[in-house]
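As a starting point, one isolated chain is supplied in structure tokens, in the form predicted on its own.
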Amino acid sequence: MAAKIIDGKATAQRIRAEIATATERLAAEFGVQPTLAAILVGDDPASAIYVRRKGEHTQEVGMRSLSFKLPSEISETELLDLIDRLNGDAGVHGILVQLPLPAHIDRGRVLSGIDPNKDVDGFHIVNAGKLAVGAPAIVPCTPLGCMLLLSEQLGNLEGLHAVVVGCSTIVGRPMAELLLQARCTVSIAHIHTRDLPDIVAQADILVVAAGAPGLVRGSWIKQGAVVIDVGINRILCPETGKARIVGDVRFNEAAPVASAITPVPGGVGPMTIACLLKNTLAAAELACRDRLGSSGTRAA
């Protein structure tokens, strides 16, 4: 039996309907419209294509979208200003820096130097500690949007063996804290795993965010697991001569084995920008709810 496609897009436009019937509460309740401060440094064409859709994504739920484009020889003192400025704005719920950066500027002192409360993107090493303990926190959104798919696929999670491919501190790690606190038994494969193709084969949830075009095969998949390819890759096609987009598992031949698998494109990428406005919703709420307690009334 071929597997049933995860439609990441029809899950995302649903969620993207939620927040905007959320900000329109929000206005009313507290005349609040949620903020989210994009940067982008540089001119790297994938870099730009992304920030421009986040704002159009943005604007379309009802939020407020900026956006800041700095040239790729700014200075570092410069960008961690700007995002200063931005932590004091209490009109600014949400700040992203799109990666990646320039050479000459320090990822790990950026991407710390924004409001904990603001990091919409999930990366700052408080809302990673947080998660780490299973702590409230904000989550990394693809790794988020996984979760929401698997949740709607499969229900109640606990006792599966979810079998994480890839260890980078933006998917694959909070990929895996998010699994352990829906009670899974958890393994984390990367570069240096001996023995890949038998440790996928003992996934009942397989999630794979390795990087590398069509790594896992088919013949690897456990009948009937359900598999997430969060792998965006751009390949030329010897056939055509043109570029296309694959993900990290060879769906042709993973298809007929699991009972339900992402596509790609169309499976996990559009859940990442539906939770990051939702990261942002729950920011700007937050900020609301601080306000109100510190207040003891509600804004006019």
Ligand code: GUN
The other form holds:
Amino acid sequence: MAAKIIDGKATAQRIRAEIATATERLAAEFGVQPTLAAILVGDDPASAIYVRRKGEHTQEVGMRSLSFKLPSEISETELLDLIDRLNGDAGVHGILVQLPLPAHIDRGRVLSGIDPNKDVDGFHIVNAGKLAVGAPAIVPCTPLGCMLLLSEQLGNLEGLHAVVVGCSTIVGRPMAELLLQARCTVSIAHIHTRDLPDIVAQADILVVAAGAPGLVRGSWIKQGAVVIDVGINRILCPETGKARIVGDVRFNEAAPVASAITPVPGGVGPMTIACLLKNTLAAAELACRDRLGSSGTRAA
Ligand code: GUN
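Next up, the form predicted together with this ligand, please; the one we just looked at was the form predicted on its own.
Now the full complex is given, and it begins with the chain already shown.
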């Protein structure tokens, strides 16, 4: 039987509608408009598209979007100064620095400069540490989106064997932590794993975030597995000579074997921005609660 195609676009749309309602409520109750500041350094075209799309979606749900476009030659100190200003601005609830950064800027120092309560990407070492020990944390957007799709698909994940292919701090590692919290048995593999097909074959849940187009073959996948393909790779199609987007899993081979699978595009991608908005809303709600807690009364 052919796999169910998991429609991430539809789920993301539903989440955005819920966020729009909650955003209106926050404005009515607290007079607060959740605000997301996005910082783009340099002129990488893909990053520029992602940041523009994040800004558009932010405004569509009724939030305020601030965008800072900085030249690639900017110094790390100047970037950290901007982050400091945004940290100190009570009207800004979420801050994201689009990655990758130019080589002369230390990514770790920059991400650690963001106030952990405004770190809506969930990349700050404090949020990564909290996630690792199972404490409440802001969770990176793509793994959070994958978990929402898996829960929608499978309900309870307890006891299932999940294999994560990819070990980045943005997707693979936090994904493994979330699956562990959901009581899965978790294996983490990557492109250097020697017996990758054998490990993939054990997966009831397979999440592939290796950044390697078409890495996973259909013949590796266990019958009935749920497959989440995080890969977004632009390749040149030899037949047409045109660029197209493909995942890390060979969709046409995997679909007849899996019970459900995300397409690329239209699977995980739309969930990432929806979860960024979810994290921004949560950060704004936390700021409102803190304000309420410290004054004892609701601010006008
Ligand atoms: N670059 C690739 N993915 C991401 C992401 O989720 N957040 C940021 N800030 N940069 C990225």
